[in-house]
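What follows is one chain in structure tokens, specifically the form predicted on its own.
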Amino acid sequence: MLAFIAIGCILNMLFTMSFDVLNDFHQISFLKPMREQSLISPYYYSVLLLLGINIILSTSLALLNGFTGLFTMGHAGFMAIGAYTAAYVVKSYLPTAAPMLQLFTALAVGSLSASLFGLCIGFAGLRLSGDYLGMVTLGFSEIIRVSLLNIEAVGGARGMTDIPQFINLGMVTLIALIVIILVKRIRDGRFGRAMFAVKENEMAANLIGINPLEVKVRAFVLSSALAGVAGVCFAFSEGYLSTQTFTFVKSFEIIAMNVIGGLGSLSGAILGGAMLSLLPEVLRKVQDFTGVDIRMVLYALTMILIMILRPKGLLGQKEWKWLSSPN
């Protein structure tokens, strides 16, 4: 599925230089979406865009579902936050810069955002557990939807337009592979370890000298981070912003992506994300075909039977080579 991605990523590089570019070298902007101008075709390269964001969202959660063992359903409010609080700061007080400028700048207001929001509610929240711990951030999520929706400054219930559009399908590519490498190293360090143990038995990871409540904020933190991450990335891609795409079905879509991948395991995160990506637009082929609207609910069958047969996910604790831990 990386290759797919990759391969996706060089025919973006390749394509959308036009001849006219090609003669004069200094032009080329690698930052430059240019869908109209590639050959592939604005529809699969929304989907590949697509793909690759979630990508980031699901192995973000992974740190936090997987790893840590911690239930949570407000990431989609993380990811709103990077989104609205980058585009901001940008088209406020960067609107001329140059795009490499306006990158780097969205990146660490976008996950710097998020990450003081999962720090203010992984101190508030995570003294509780389980299904509590998911209504919290549930509710927190839907507190930022909600407070976004009524923020003239960033666009209100219009949204928010005119953003730059400087983020293309090889910069998703690279910025998913630097966020799936950062957490295999997560995973495989001491950190990880810890975060291993915190979710096996929180008593016995205590007794021999963890902190499990200061585990738990490290890591709600750090994938708070790559949710807002993942946010910049959809906004400087898409060009618009609106709260209905940040609502709590993104949250669950989001679960169910580590779920069905297999919880605890990086490479499940992936492929759950990669799946729940693709199999939508594969279902839309089924719906022209037979000229009735059962799309969503093949969609909802087939997770249902991916349940039934591989009740901890389709790849459970199993990691690809690549991925796997070296200990």
Contents of the next structure:
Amino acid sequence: MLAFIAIGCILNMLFTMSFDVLNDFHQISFLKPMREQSLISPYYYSVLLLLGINIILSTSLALLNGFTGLFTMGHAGFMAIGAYTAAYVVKSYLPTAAPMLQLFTALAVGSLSASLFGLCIGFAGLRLSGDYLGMVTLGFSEIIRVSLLNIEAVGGARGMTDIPQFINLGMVTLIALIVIILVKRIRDGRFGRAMFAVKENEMAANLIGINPLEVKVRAFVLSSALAGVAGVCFAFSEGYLSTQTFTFVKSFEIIAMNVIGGLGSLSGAILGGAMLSLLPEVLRKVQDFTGVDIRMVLYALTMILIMILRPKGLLGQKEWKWLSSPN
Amino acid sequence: MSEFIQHTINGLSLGSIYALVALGYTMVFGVLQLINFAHGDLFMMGAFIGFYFIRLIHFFFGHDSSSLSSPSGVLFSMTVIVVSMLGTALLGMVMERLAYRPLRKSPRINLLITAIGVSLFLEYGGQLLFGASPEFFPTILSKQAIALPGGVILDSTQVLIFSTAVVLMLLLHFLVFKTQFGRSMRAISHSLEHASLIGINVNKVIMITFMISSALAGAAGVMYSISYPKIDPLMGLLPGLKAFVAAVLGGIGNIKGALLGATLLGLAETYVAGYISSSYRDALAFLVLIVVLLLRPSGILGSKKIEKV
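Can I have the other form now, the form predicted together with its partner chain, not the form predicted on its own?
Below, the chain from earlier opens the complete complex, with every other chain and molecule after it.
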């Protein structure tokens, strides 16, 4: 508990520090995308931004898929809820507030709304296991997407435009680090042990006094809240939201990050997230060489080959030293 | 009332296409416990193989539009469907041999990720090969309206689709429940290990199962493009997913369940599009799925597994 408060204080300091810089940015030009003012080229800026967001997503899914053994295929839905709710609230209620207030409102609203949906799905999915749970989560996320597509208040099929872009690369990096540390601490704590126990054998976990249902619902709530945070990062850095981003293809991509890195390993989730975000960009070089758009074909082939050659993922169950568990 | 019958006819026609795809999902799941996400892309490949076959025929024998409505039009459509089935069966065989067989002993989630990889490979490969912009599937059977009493209109393409689907399903039923191959396939779906112990050539049966399920998807792809003639490399995504939902609805691994689920889904979709609003049409499949799974966690006809300590 004390450690959490300490981390919170340090992060608060970091937040305010980065905000001084951010306020300067806003005085220069409010609506101009920050990627044009950064030191690195806009292309690398976008790639790194996506990398950070994907790492948050992959880490949050590790809580469910990797640690608790709950197979879900609807993570993009949680992300969409976080992104859309936060963007809507900030755009319609706080359009002229200070960026600091906007950021904290966005993060709070985004994670809360997403975790609310996570709670519902967690309860609804309690009776189901395995592939059926995966199907229900996939169904929920597609329903969320089609509903968002039909709600005119959030732009409908046109998408949501003119979202203030106050989250920059530094902020995403910071949030990603916080999420990683948070997930590591959850994993190493009492609740983390309970999650692994439920994953290994639900009935045995129940016998040693763990309530598997409670653990599952809590894992759902936590994971969806973090996915909501990733959605917030995406919405307020891109400035534009479209339901096309949040299809089931995105959910599959997040699962693939987990499995390719090594299911059940936090380092694996990070590595997988980084790899699947960078691979298409690395393959762009190959495309210059071959001349045809073979990039995504090679991306798919790499995915298949990793699964055949390294069935446990790149890292397996191993962790990097700074993320390894003390117990 | 006549409107209701009209929607029912349209729904059954759509449902029979879903059923063919759902049967493939359910058969592969039965033998390998694999959700073959590339199945929707085999559906797309079927449509494209049909498309290029028609182009080839038109190139060599000329384009004679007068034959569209005659029996030769029906015969030609059948030929296109059979050619597509052969093509996708071959593709399914290659897919199983290269991507899935090396993973026979690894955890199921790996198979799933591989399936996603294969699906992406077919989609992007398709974009590379066929171009990303939609193509127009040529009319091979003119739409002749058959007026039934009460103002109900029966489309000639619907008749073709529905009857072909029924014939294919009957063939499948015969194959699965009346032949030696079907017996070994059902044995494998009970237990792969035990089936191999009693001398069933597991690899061969799994490969043939893949070929049959891919062929069904290919046939469904051609039939779908006859009624919705815009085809592109990503066309298999949504119908594939919906057919999968249909398979889960009925209880995945269960052949009758897939039929039931697909028919229900096709009907529900057309009723909702007809009476309520077509904008929520794509969400409906999932709503039905969630409601059914919450009431019956293993599908309508699925068998319950009791967990023992």
